[in-house]
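Presented below, as structure tokens, is a lone chain in the form predicted on its own.
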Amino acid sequence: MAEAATQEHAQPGTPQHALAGGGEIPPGQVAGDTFPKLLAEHVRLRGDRTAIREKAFGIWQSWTWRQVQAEVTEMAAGLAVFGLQRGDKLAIVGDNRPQLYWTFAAVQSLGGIAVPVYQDAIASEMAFVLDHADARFAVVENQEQVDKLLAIMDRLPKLERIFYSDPRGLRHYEQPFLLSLERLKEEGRAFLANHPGHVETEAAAGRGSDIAVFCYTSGTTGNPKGVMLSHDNLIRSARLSAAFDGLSDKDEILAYLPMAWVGDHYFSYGQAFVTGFVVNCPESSDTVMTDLKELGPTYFFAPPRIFETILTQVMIRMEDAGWIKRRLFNYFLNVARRAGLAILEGRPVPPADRLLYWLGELLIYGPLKNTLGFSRIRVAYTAGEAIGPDIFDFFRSLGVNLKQLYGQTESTVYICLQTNDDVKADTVGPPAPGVEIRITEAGEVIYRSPGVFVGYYKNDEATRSTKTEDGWVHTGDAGIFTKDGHLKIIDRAKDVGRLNGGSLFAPKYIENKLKFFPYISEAVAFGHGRDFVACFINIDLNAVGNWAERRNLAYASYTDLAGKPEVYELIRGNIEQVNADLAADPALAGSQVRRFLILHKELDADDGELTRTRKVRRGTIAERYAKLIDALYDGSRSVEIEARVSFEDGRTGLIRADLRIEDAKVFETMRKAG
């Protein structure tokens, strides 16, 4: 390799590539090297057990594995009627719906490739993905998605057919290429009457090395790349991770994250087909928390932002509670902080604290977990960004087995997993079973694993620059290993820079520390090649709004609230707490935030400022808000801004504001003794 590896780790006592050659299937998992074959095995072993549910009109509807196979077979046969061939691509767009999950298996039964697309993507983003993927067919959820595709049909010469699941609002659409899923299945049933066994024969011809899905990257620095993942990538990684956490057909998961995100595909499709656990689809994005409480899943995944939001809501409710309830909550919260983590991890705890924790479980922790829908969780994961230690420890201290994982689209999510008895808030754990990790001389994390992607679709140059011939993948992340073999991610390698004085500047690290506070929803730090660090802040409208209302602070809009002097003082306090933490680390003490402003609007994916996975597009921010950045560094106390924003209905408008710029206190470096 071009880089010399300075450190290499693999999970102790675990084969480097367990199951890489097929291997033994862990107990409780079904055999098969493609998803259609796994589906057939589930029908044989547990055909009448529930496979998937969906809440519709307030009622949970269920389908067994046998019913799922019947639906998949009819859809696959219908697609065969309309000409889908092995290797053809079919786009899937919509919220988490059983019919859309079945579409994956239907396409794959014929040897086709599924291309999930973010349901909230604007038309131009959708046009790029469908055109780049050479999609011949699309299955979408509803009228909203149909309208988007119709608006860009002239840019998609290869798209031949659009099928929709929900017919509401589409009665008078007369395009000949637009058909309902019911019509597709009708055609499939007629085809099967004359060609029985056709779908089964095609499915049997599939191989694990076949491409199963294109998952497009978030595109933080340009157009998204189509990551080609094989059945082997998904199934082998899902087998290893399911065995790692003891997942089985007795588990349940809530599928609510975007289907286009590789994480949802991995958890709600890959692991479900490997283990046979039940997938539950919420009624809508607005009812997720209610549906979560009703279900009480045993297996749960959420990005840090979700856990931050949940904790913020809990704290807001407690602020509004009576003084007795607040006193009880705060008292037992201190007990949980003192003893909860040790109890969860099986470490010794003084009898008095154990008794108090039991009482807290009865009075506070248990009812709170029940309210949140966390009562039955055996395993919960978070990933995507760093999670605040206080937030992480809060849930673990309540007895929720929340852990962190590290992965990326190119690894099929699977790189690092935390074990139940060795969980640290500031690391992502050791390498997962079957994964090798090295840190290059440049400090970049590279890995090899069963989930390593086949390549980027129609982008051999990017594939070669990311994946070596012997299978090592460059993550682009800067990281280090701790003494006990845990990986610690510092920042994106390309984003780590230096201040003019030579101090290390890791913007994502600083931004994540700022976002640990419930009042800050987003932060963008600047400093590379500058004399000091400055930042933009987005306030959390709900949290700051509640804070303002309790203080009788009137406001008319986000822009109005963000400009209040009292809000600036609130945010200044948060920033100065971060500065105090940074001062304790000599390597980062120079990166304390000296100046800040609160943006007049929330950064938005529709405005191109964030990706669909809520990652900051730094290039766009630097270009669009150059005037604001300059003002942070030229000594200005305020700056006028005029910005165009996009509304949900497609309209655009202008926001004008005079933004304050404030200083924050910085602290002397606190050198550690010894």
Contents of the next structure:
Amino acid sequence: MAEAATQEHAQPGTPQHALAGGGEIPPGQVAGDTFPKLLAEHVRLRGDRTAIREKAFGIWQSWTWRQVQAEVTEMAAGLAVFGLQRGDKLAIVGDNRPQLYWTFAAVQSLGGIAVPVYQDAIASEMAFVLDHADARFAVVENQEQVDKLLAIMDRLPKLERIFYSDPRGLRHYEQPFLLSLERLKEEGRAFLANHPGHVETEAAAGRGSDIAVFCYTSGTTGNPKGVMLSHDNLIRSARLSAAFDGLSDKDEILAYLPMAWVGDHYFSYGQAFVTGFVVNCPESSDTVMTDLKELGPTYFFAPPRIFETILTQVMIRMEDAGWIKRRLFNYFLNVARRAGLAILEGRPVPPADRLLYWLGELLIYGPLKNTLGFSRIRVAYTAGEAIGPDIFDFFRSLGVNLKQLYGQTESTVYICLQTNDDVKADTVGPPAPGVEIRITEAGEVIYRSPGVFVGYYKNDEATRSTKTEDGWVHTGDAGIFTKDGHLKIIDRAKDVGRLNGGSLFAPKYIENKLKFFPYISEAVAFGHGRDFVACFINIDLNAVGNWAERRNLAYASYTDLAGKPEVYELIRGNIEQVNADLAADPALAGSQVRRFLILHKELDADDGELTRTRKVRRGTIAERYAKLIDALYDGSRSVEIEARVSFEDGRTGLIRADLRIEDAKVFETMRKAG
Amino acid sequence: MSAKRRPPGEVLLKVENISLSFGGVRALSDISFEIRRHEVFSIIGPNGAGKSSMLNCINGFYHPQGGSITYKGRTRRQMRPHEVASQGIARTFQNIALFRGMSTLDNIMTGRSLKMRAGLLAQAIRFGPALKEELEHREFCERIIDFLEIESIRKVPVGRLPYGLQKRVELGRALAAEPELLLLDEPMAGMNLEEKRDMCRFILDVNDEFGTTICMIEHDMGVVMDISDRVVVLDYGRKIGEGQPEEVRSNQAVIDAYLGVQH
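Next block, the form predicted together with the partner chain, ref. the form predicted on its own:
Everything in the complex follows now, all chains and molecules, and the chain you saw is the first one.
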């Protein structure tokens, strides 16, 4: 890093300092070790090509790289007027807007640090982050954010000025520290008239090792932590991953995920500045799906929940379609299921299926992808949580190159990427180029990569406990490597236990696998410190109810349905499928589910059994249902239960039931899943 | 954040001694009030008090038998609705009057029809000046769509929208006519709390951004008292009170009209 820095001073903005930050520049990417330098390179190479678009007033408005640089320079000069010094922090709050993306580059031009903040954070969370980050300035989108900041101003003695992008509704605000971005740029223009070249000189003094952003982690426990990422972290990881997927300036991306999330920063800023692809900002958060369809991006990221919603919508709308369309859809969906994955991954396919798939593309898949805005996708990623294999394979079988990645804020996203020809629904792929991964004795995933964060801001203790001296970072995730070298994330490390036999027990992994079946709405697995794994099941009343009706199986209530022997048979089938899956993996084969029962009531947040975000509260359940858990392990065939339920109107009542406990078949280790 | 508002200006609309009857029914008798420029003015009163009739007189739909209406210095006895509209008065209706099969955008575009100069044929084939004109009008409507935050329903047929959004589209259509005086007939009727809050914000924003004078009929007293500069109270076709919200609130005649008089 240091050796390159001297060279930059001499020749800013020229390809000579290309190797700054180490490593070669992959073909098609521009040189530079900081974002302002990358920006200057783009202006030199493709100044008149579109850099960013925003849909406004019903039209996609675009800005070229040259225009972007002009905006960034004026904003930077304005910030210089208001006294932004090297190392100063500036908070950025709002939806994905070009002006806000430019703010990052403007701050970094002066050697400042940008701190994106979640735009939907409540005032007190925002106050914590702005105060902790020592933000002197804030650039916000609109009145909503201004109001939020004004409400917490008295708790932020270090915050000096707020700049806003959209003046609507703010005309009568008279706070002297509140100014529009237009005003900031005006000041900047006046300053530039007297100090031409000031911003360029400042930008040239920046180094790759400078901190570029603080990304605050959401922090499920305790306060959020400010992850310091350097230009090197972002640019090197972005270079490697962009080269991995062959991203170029011909690609298009829709920037719709929160700007404060490291992923959006990495895709819509990091990779965009490295490759020069076009970033598109939607009109508003409500129009994302329409904008997606109009735009047809070539590179796309969405969390599993979005793919799930899209699939559900497609299925619901097909239910309402005429029978010819429905028949066609179902027929070709079967063809896709049979041949789609193989065609996408370049494996051999019988000629008849290939022909049918081609016909399906013409009649069904093509128009469907067009409606969803997926026609042009070359690379799509999902990450964050487990994605159901059915959902994953649905999109892949239509020819959408959907893959998984694994990353976290501390790694600048970049840890594992799936390759185009080797994609699996239940792994996150092999370590990405330049990343080393190890699994500790305790089963925790640790890694070392060019994206490893500099440290947590003002929290050395946390930094020390997360990052070792020689750069290994603890993820807090438990994982295993599959035979073919893919990493499989199974649970949070702290939730992983051991069976008495010594084999690994990852409750969430098993529960997720069970919940992927439509008939199972919730599952709770037990096994830590026990001889084998057993579980509670909640059936999905809609799905199982429907299934029962089709079989003329009458039932009176959830409790009644849950106790039917036929339903037990159905669920047993699901569990045994999961067992077969687990058996295929030597590390997990020991945690096959041997006994199970179907609960007489749905686990409910009102009863304190789930959190409001529908996560299982293991402690509460273990306590409340201790008798049931004992019965699972003492060999009884049934157990009597009395449970208190809270009704919506506040009354409470008692439910009495006799619950059956049944066994499930387990499979030999190493046997391939049937 | 309550923002400082524009100060009220000169009298924009003056209603003098208006009387209106339908056969033997006296809907309005001898009503007088003034609305000043940039004001948010509310007409309230129990059911059947004559509020909608008053609004219909202002926009020329009803022709009062007695009295006069002076708008922007011009006194008139009778004027037809389209003449009123071209003078800069727009309105919304109690029971939404949109084209249900048309999209939000098209509905708002209809609000521009009085501003269109090109002939029917030229518009139909989008020829020459007509094309340029249509683009200008489209841009204006897009600004309204942005203002009312209804981008996501731009192309959705209005009939498929929930009630609260239809009300917003109707407001958009009225705004498309660039009115100086905007008549709103029960803009919050049938809305839930959140929709009401949004609507209040839009009404105040319209008033603030464009300086549009607002004359509104509304039953929700909380809303009326919160956002109005002045209020006039009607009961059985007579004016029983007028003034700032606090004055009206403590006016005994008004309290009696709303709560009934104890005997």
